[in-house]
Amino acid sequence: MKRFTDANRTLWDARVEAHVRSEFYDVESFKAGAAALKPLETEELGDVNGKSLLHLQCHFGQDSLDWARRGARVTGVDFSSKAIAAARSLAAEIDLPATFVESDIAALPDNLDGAFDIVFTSYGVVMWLADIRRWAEVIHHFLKPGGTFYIAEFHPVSWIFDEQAERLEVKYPYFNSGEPLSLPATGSYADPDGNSGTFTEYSWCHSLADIVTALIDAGLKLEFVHEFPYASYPQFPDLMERQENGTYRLKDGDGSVPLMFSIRAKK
């Protein structure tokens, strides 16, 4: 699996600079005080003031620093050295205390000590994990007794469709075969026209059952699993329309397909 992880790390290293500059992340507005987090996760996770929070797969740390603004004592983790450097730079620029650690999630217990009140992760994270059971074990490892895990994520069903098709057409598998999907990567959600070189991305299918069962088997107690018929960004650009609350829904067949889910669980 190391060669797949190394390839993905190279890809994400190449994306960081463009993402920091992108309209999608709008870092300048965030610096001026705008929220980076979505209402869904702030409402479902609740008050974080005074709590220790571990943010897994934090990218360049903008959401991590939003939690810090809300009073959390934040540690962000990402496997991209360039993302961690950008996160530290952003934290220093806006004078927010936060710790950022460069590590693959599976190896995090070897690279970080301590336990946390909250472990948080969100949006486009699960597909990059080769071993969903190890991910759940790491979450359990870093939670204090009574601590909370929370994830808001795109629904695994939504990943089976061709994002460029004129209607919803199944293109990718739902169930995990153990082998990664191998796809050319020349742009990204935040930089669609970007091409920093020739890259291949490797991702893994994890069903909702895989995710839930991994968390239960790791020793977590589920508080809720929610599914939503909308997404936080236009995953299918030609098939979705933006709502007044900033979410995106299908123009046709609205409500018929789960597009996101959230889970809150306790140790």
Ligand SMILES: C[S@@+](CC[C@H](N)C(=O)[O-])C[C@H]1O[C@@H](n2cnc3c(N)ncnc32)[C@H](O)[C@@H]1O
The other form holds:
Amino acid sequence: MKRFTDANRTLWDARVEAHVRSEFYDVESFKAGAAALKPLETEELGDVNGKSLLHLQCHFGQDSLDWARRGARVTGVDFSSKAIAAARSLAAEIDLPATFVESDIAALPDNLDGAFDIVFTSYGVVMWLADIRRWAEVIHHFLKPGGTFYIAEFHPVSWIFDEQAERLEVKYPYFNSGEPLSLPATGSYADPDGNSGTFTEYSWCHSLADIVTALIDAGLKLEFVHEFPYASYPQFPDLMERQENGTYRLKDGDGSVPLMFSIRAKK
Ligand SMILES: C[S@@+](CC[C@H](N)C(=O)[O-])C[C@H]1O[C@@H](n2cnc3c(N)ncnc32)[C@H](O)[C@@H]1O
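Can you now output the form predicted together with the named molecule? The one shown was the form predicted on its own.
Below is the entire complex, every chain and molecule, led by the chain shown above.
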């Protein structure tokens, strides 16, 4: 698995600079006080003031720092050294206290000590992890007894569709065989023209059942699993439209496909 993780790390390192400058992340507005987190996660996770929060796969730390602005004592983790450097620099620029740690999630217990009130992760995370059961063990390891885990994520059903097609067409398997899906990285959600043809990305579609079962088997008690027919981000930009509340729905077949899920669980 190491070669897949190494390849993905190279890809993510290459994306950071363009993402920090991107319209998608709009760092200037964030610096001026705009929220980076979406209403779904702030409402479902609730008050974080005074709590210690571990943010897994924090990218360049904008969401982590938004939690810090809301009063959490934040530690962000990502395996990209470029992302961690950018996160530290953003924190220094806006003068918010936060700790950022460079680590593969699977190896985090070797690289970080401590236990947290909250472990948080969101949007575009689990598909990069080969071993979802290890991920759940790491979450359990870092939670204090009584602590809360929360994830808001694209629904694994939404990963099975052809991202280029003019209508939703099934292209990829829903069930994880253990072997990664290997695809040429043709730009990213925040930098559509970036790195075309240069990299290969390796991903795993973890079914909702695999995610939920991994969390239960790791020792977490689920409080809810929610599925949504809309998403906080337009994962099929040509097929979706923005709704008044800022979420995105499918123009055709609205309501028929799960696009996002969230889980809250306790240790
Ligand atoms: C889509 S981004 C997360 C985006 C986040 N929701 C945001 O908007 O800031 C996925 C992140 O996962 C990180 N990542 C991927 N595989 C990882 C791994 N095995 N361990 C740690 N971080 C990983 C990447 O470096 C990237 O920053």
